[in-house]
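Quick heads-up: it's one chain on its own, the form predicted on its own, in structure tokens.
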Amino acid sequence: MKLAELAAPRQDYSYGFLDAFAKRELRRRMLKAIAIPGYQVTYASRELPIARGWGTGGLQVTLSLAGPDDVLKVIDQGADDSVNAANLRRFIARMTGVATTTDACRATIIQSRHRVPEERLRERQALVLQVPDPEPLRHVEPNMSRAREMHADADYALMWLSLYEQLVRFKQFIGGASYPVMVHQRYLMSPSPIPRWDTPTLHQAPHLTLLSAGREKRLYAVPPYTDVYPIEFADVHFRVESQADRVCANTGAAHKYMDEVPQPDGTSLFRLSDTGYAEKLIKRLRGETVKIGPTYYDSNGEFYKPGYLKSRDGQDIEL
């Protein structure tokens, strides 16, 4: 006998490197929490050759959803060059096959991480966000099991007197990245740390929007063309980051969501954070041909919707 005979035989990896089980369980969970937006989904979160904490719960949901004709777009932070989100898109591509792209317009699954493109998304496109903290309740109820059935019942009562208790001591909602928002009247949920500026982009948008916490194991989803608003009290309103004196040093555009870059002489530039659009900019800067998607907010910062960010009583409310 021979040492190879008593080797077991080679086995490579799985197409999209989990196995079919971990794949099916996904996409069961996914297709629930698609039938109930908002709604936090559990789901056994497989090991990966990265720690979790650093996009696990999106890169399991990516790779169960990615086939060989999909296109791919990962973002960090609104960079496609970042280490994270060049890391996680190599990998992708090797397990899966898939093509890449920094083209929001062109990608079918859009991987990201704390941003949404600046491009208008649109149906038949994924956008799937890590997520760090899926809890919305959390700093108001550190005790899961009591938020559960806080969620069972709708009682949303500790997240109102947040609210409240914002306003009366710094005169506005001081909520930043992962602002709350109400899903289909029914469920409180956070939209994942994207900034205030990108959470009006998920109400009623034609594309499916997943997002999945591999650290606690729980994913949820907002279906096409459901209602998405951020919670707020009927005479004090939400508002979105201010864009209004920001133009990017590179592309000139402006009312689009800026990185600010600090100078050695204490002044600030400001970069566009979606660099996959600043790439299309510059390419028609050089006077090439390229197609540039509608995006949310126009050339006076209005939202594409209208109505959408306005009061009760029809005024526009500052951006």
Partner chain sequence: MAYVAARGGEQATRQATLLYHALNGPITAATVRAIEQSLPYLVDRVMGEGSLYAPELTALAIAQAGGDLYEAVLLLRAYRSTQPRLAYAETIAQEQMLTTRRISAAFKDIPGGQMLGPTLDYSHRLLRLDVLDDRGATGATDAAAQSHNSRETGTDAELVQADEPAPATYPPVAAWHRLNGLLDPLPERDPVDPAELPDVTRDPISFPAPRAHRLQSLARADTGGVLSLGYASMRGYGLIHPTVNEVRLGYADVNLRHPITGVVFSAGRVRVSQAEVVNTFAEGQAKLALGFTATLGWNEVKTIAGSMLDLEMDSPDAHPAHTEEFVLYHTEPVEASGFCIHYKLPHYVTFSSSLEALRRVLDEQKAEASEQQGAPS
Given for the second form:
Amino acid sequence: MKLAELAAPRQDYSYGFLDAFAKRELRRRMLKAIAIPGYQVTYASRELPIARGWGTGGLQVTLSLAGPDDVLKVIDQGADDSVNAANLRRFIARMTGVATTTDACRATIIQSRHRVPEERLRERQALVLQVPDPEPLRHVEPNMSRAREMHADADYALMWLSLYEQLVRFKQFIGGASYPVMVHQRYLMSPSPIPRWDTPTLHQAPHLTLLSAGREKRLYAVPPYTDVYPIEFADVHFRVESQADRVCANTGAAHKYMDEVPQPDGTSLFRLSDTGYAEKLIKRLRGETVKIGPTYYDSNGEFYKPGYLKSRDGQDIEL
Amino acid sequence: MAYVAARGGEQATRQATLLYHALNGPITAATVRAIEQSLPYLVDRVMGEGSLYAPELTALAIAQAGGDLYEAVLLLRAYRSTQPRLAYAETIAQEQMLTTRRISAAFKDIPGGQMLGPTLDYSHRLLRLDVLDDRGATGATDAAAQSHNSRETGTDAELVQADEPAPATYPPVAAWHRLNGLLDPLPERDPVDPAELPDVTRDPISFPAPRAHRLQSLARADTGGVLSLGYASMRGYGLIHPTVNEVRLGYADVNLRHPITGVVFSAGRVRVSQAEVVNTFAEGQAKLALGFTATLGWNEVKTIAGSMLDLEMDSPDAHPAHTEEFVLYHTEPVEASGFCIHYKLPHYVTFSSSLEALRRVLDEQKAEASEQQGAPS
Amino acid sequence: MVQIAMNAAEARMRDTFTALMWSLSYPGRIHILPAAGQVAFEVVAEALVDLETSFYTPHPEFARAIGQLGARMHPPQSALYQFYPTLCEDDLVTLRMAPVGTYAYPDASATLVLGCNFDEGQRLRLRGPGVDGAIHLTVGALPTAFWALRAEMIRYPLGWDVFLVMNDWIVGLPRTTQVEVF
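Let's see the other form, the form predicted in complex with its partner chain, since the form predicted on its own is already up.
Below, the chain from earlier opens the complete complex, with every other chain and molecule after it.
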């Protein structure tokens, strides 16, 4: 018997890059995050060979989740072919050997920056959102320790005040992406910076959403079938971004989230932000058989859970 | 050894300097050339902060300082003081700049296209340990270096020649915003006499600073300092998350007007970088606001953080660390590092004065305490 | 670079973790662990604890097995991972001591791994996050007072999270699950 025979074959890096301790720690934190929906769990957040702030939080979650039986989709701004998405996908595939796809329906893990796919996710899919700033209270309370106390006390008065100030100033809410939501009637949560269009998809969803901020060392979750409501007043409602009059130049699709593409003459073209979905629509236009899942918004722009969005364009009461 | 002794002090300081250089090893023209050629981003950073475009001299400064960047910047600034001002270059416009990298985070695609150019942004930061396998081998061949490059990418990919050369110039992204009324149009101005421009190397800065002073200060600012203050803004003590409208790296012509013929000609090109960030609902108004920073050399971190600070400095309720005076004073690398190391100078006169005051109070407190103890209860 | 492969231990820990994760995500549904019986508890321990964590179990033999993972045995007042392959009436006294976290850090709370059976016992109706409406579950081999104790200890967001194990079956009950006993 030789020592070399007993030793495992040399491998420069562990499966999934992270060593067993790092993965175990992340996994423990993820379980607590699922048990306390919307609560920010602190974690060690190791340095990865990708720049901090470029999705290392989502990456750590994906690396500790993925196994050889997984099928991975990575998107950035909805696009599979975006430079950063391509880079992260290459890294994860290199470190775990997972199969990759652009089809949201086929993926078991979807790591995303800034978007939720248009096709409805199903049970046992994990949506991993990369989060730059986990703290929904940041702009009313930049001090993290004080913000934590406010969460402990469920004291969100400053948030309501800031909503009210927006109404006074602009007669409407001016929050863009990352619109704050109440999760399971207890924690105020920043839903990564997904557009408001995607916020309703987290509510009572069949899939699991994990949100992770590597630089800020916080992760949180929205378990399946959990209440998620954007903060709004009884008489002035949250609105999603209007996609009316925007038609995708490549597929002719409407009432989906669109990228605005500036043209040299000052005008704009619109294209579907979800490239995986666009790819399927194009295949169908070419006459190929392709399985397209039901979408969150139908071809009239109606959200699939009737009554959840209390406001459509122009239906709020006048102030 | 006393560190400020009347006798022997001169000898001691000379020896200390010699020891510094002796430990760092000799510098030769070859070392300087190697630094200039293999560490262009370091050279760029020091040139930007040194406010002098001179790659060879900068490499020399870095070598001479043993890699201490604040010392290198100081060497350059000191050398700069010795140089006469011979001419003023003509104004250059973004769309005329030879551009090697121009990206926008605000849109998926932009007129002229997203041009990635040279960048490490999308690489995996894994140490290329195989490079060390050649340790000791002298004169590694180009082929060996090539094979390292292939291994580094994890594939057998090699740098390929594009079928079509990329365009040399690109329109500014902000031009589209202006066409759409999202940004104020650029002010129509009479051509400026460059000699009339406020110049931070000539006038001490006063506040509110002229726009030229602010942009010049940011161009010369300490990369780490700008990053640190800018990061505080990005993290939540400010704008939080404006959008990078454009990052651009390229080469700008130094266009001079011939003193006799009056013909404008290019005297050469300098590497420059610039960033523009936009913020919605700036100052509580429904409008877009633009922040800008440019510097000599390619330094993306400094220009992005600087352009965020440029926006912050216009904000009426900026955090104290983001006001114009705070930012511009405290990111000046030569002043900041110089003042920091001045604390190593002898301070025993001032210290003895403070100590005397402290002792006086302590003695008084002691006296009071013993008086109270001694007093009958 | 050579393709990175999972070794047996990594594969086992990852399979255990996914069972834990999905069972906590869909409370009341049965998921499958990569081992059964006493070993099921060991694989759960292997996936969760190491020298950075604390555990408690009243079973000395099992304590030795977990101790080999490097984890520190703590008293039930502070141990974050607590294993009761069988939970008897007397154990409720120590279970009551298990940490429930603080309002600032509700995650600094115990995770309990309890042996039980799903064949016969109390009929439960579960509601809450992870449950689409309501789900029914039969759980036996736990002291009948356990459910009242759980309800008493959970003051959301404070509370502990429970995994129920029988053979290689596992069910998760996060603190958010409302349990009604018929």
